[in-house]
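The form predicted on its own is given below as one chain in structure tokens.
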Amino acid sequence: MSALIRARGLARSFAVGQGMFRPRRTLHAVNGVDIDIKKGEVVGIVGESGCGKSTLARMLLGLLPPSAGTIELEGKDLRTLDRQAVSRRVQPVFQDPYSSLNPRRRIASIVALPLEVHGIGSAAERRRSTLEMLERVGLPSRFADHYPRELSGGQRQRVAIARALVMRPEIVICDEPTSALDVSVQSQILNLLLELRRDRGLTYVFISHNLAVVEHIATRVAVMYLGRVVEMAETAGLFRDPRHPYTRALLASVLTPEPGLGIPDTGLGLAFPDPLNPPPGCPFHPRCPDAIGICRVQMPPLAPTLAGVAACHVHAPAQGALAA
């Protein structure tokens, strides 16, 4: 099956100031990412804060131009497409339902805004489509004339989902859509997203730091570290047999309900990597318990594994890498 979205060599850098008398430095937020997103799948993108997940999401949405590389939407370069044409097919759901909704607009106006911008339908038709979409995401029509401040966090996120889907897009990019919600509300939103995917044939890119959430919703998972994809595999295979040591550490950090286990230890230490000063070789090697000599001098390529691909000299060596 051909990819709806195809990214190759995707990179995004930022110049970061360090004070009045110090030169600016380059931060490589995303650095050489290749990813295909096929129709109907849910691609989960996970990693620690600062790994480049949200920057990647903004580039896939067309909100942030890449510094290098290409993004294609069904074979057409995203840079050559009209912004409105892209937004008809690709819509976002952002992290914070408290800040992503205009507090001065009523709920019906918020959801109908994309239809107004694109000039779709009459005022009466837009109102009807809005009420239908609110009902579909579990908000009765009586909420249509409320303001966001009158709704709970979970209800606001349902409004954000309704606004994204009222244009009937093919792809929805969800950037931490449940992290600001209580656990019980998270499950409701996740189940709603799965229902909408089933009913409308949606394709999701699901950005999260919560592996338990990703395991529940994703069909395939990409693990990012310092702007790079270090492992990508089908969800069941990745959770059953992770090949990259960083993926293993992330999975080890997931809390379980089993009594007596206590707080999990990832074995990665307390210090986060410095994205302004990445190490040579494999960027993970200073924190890796399995690092060998080659890891300190040579960047491992993504190599095939049983479930997908991984960038590791030890656990997923490319042909001849260990002999180098």
Given for the second form:
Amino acid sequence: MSALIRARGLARSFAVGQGMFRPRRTLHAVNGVDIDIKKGEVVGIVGESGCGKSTLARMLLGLLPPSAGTIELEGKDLRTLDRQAVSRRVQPVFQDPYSSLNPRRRIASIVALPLEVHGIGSAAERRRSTLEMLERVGLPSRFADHYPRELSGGQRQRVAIARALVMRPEIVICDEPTSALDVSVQSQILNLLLELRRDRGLTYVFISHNLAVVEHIATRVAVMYLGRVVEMAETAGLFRDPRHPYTRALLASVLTPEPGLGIPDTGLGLAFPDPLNPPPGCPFHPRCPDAIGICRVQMPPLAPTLAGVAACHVHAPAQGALAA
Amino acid sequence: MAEATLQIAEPIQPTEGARLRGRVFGQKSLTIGLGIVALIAAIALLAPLLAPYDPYAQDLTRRLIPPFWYPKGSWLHPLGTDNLGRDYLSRTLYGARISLLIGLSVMVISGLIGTTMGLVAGYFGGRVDLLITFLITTRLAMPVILFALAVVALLGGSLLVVILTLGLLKWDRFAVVMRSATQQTRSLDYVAAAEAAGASTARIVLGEVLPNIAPHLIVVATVEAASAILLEAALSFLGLGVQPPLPSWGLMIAEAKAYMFFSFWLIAIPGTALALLVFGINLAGDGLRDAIAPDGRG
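Right, and the form predicted in complex with the partner chain of this protein, after the form predicted on its own?
Below, the chain from earlier opens the complete complex, with every other chain and molecule after it.
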């Protein structure tokens, strides 16, 4: 099956310290990401804050032009498609349902905005499909004329999902859609997303730092570190047998419900490297418990593992790399 | 007591309109401020009906008559007459027209310029922002009074020149406030969601950003209107604003300055009117800000 989204060498850098008389520095938020997303998949993207997850999401949505590399939507370069064409196929659900809904609009008007922008149907038809969509995400139509401030976080996130799906897109990019919600509401929203995927054959890119959530929803997981994908594998395989030391540390950092155990030790330390000045070689080597000499000089390529690919000289050596 | 409390029915949810009314009239300063401004606006509109005399009609036989509370005063001219025998009440009433006209039109002109600049700078950022910030800084470096004096001295003073000069000068605060408010709003996810929905830039700026920064706009607009009214009075006082015989409060004060030791009311009456109007506008602006603030996060 061909890829719905195909990204090659995707990179995005930002100029930091912009001003008339200040020196400019470059921050590489995303640095050479290759990713294929197939129809019907749920690709989970995990990593610490600042690893470039959200920048990647914005590029896939076409909100942010990549500074290098290409994104293809079913073989067509995203840059050659206009915003409207992309928006019919790819839609976002954002993290914070408090800032993702315009506080001055009523719920129905928020959900109907994409229909309005694309000039779909008459006002009455738009109203009808908006109400249907709200009903589908579990909001009775009496909410339609309320303002976002009158709704709870979970209800707001349902509105955001309704807005994303009202145009019947194929791909939904969820940027931490549950991390601003209470735990009890999180599972409701996740189950809603899974139901909608089944009903409508949706493809998700699911960004999260919550590994339990990703394990629950994703079919494939990409682990990002400092703007790069360091390991990508089928969900079950990745959780059973993580290859990259960073993936292992992430899995070890999941809090257990056992109160006596305290916060688990990841062995990583707190020294998240300065993304303005990344370390040479493997970007993870300063925090890696297994680092060897070559890690400090040479960037490891993504090499095949049992369940997918990983970039590590030690645990996923490329063919002939150790011998050299 | 406990039983009595238990009997209270559950509170009735106020409607949206009732809540807004409660916020507006719950604020004393807003009510009083709006009341003063509404009163002066009504006077300005109804001046021809209210004024007992033609404000331009001179009567040299009845010069410098004091107001009614002086022993020499008469109810024929309740606020007395000026040095040319013009009825002071009529002139003061007509003066409200000039002040409000200047306040409103300067606010609209400078508001349009400043808001557009602020929205553009805040939304697009980057080089556009650098350029507009540079323009704002340049404008802030120019002293308004001196600049306005120079322009009026070159072009000659008239109501239109004063309005245009002040309107084209006083956009700085609009631009500064709108720029930072736009920057804040622009980074919110609902703007990104509208972009991802394929909305045009104009639609996003006017439909998503502007309604959310309107509260700031209202507050700046009131402050600027008050300051424009004061500036007009200052320019007229210096003889470079509105030209005689128009009944502008600033001009009335200027004309009266030669008589201020013997006919104090000539300065006190337009001065009080001016102070009252500016006070009312500022009070209303303060109250509006407070009335809008409890909205909080949305």
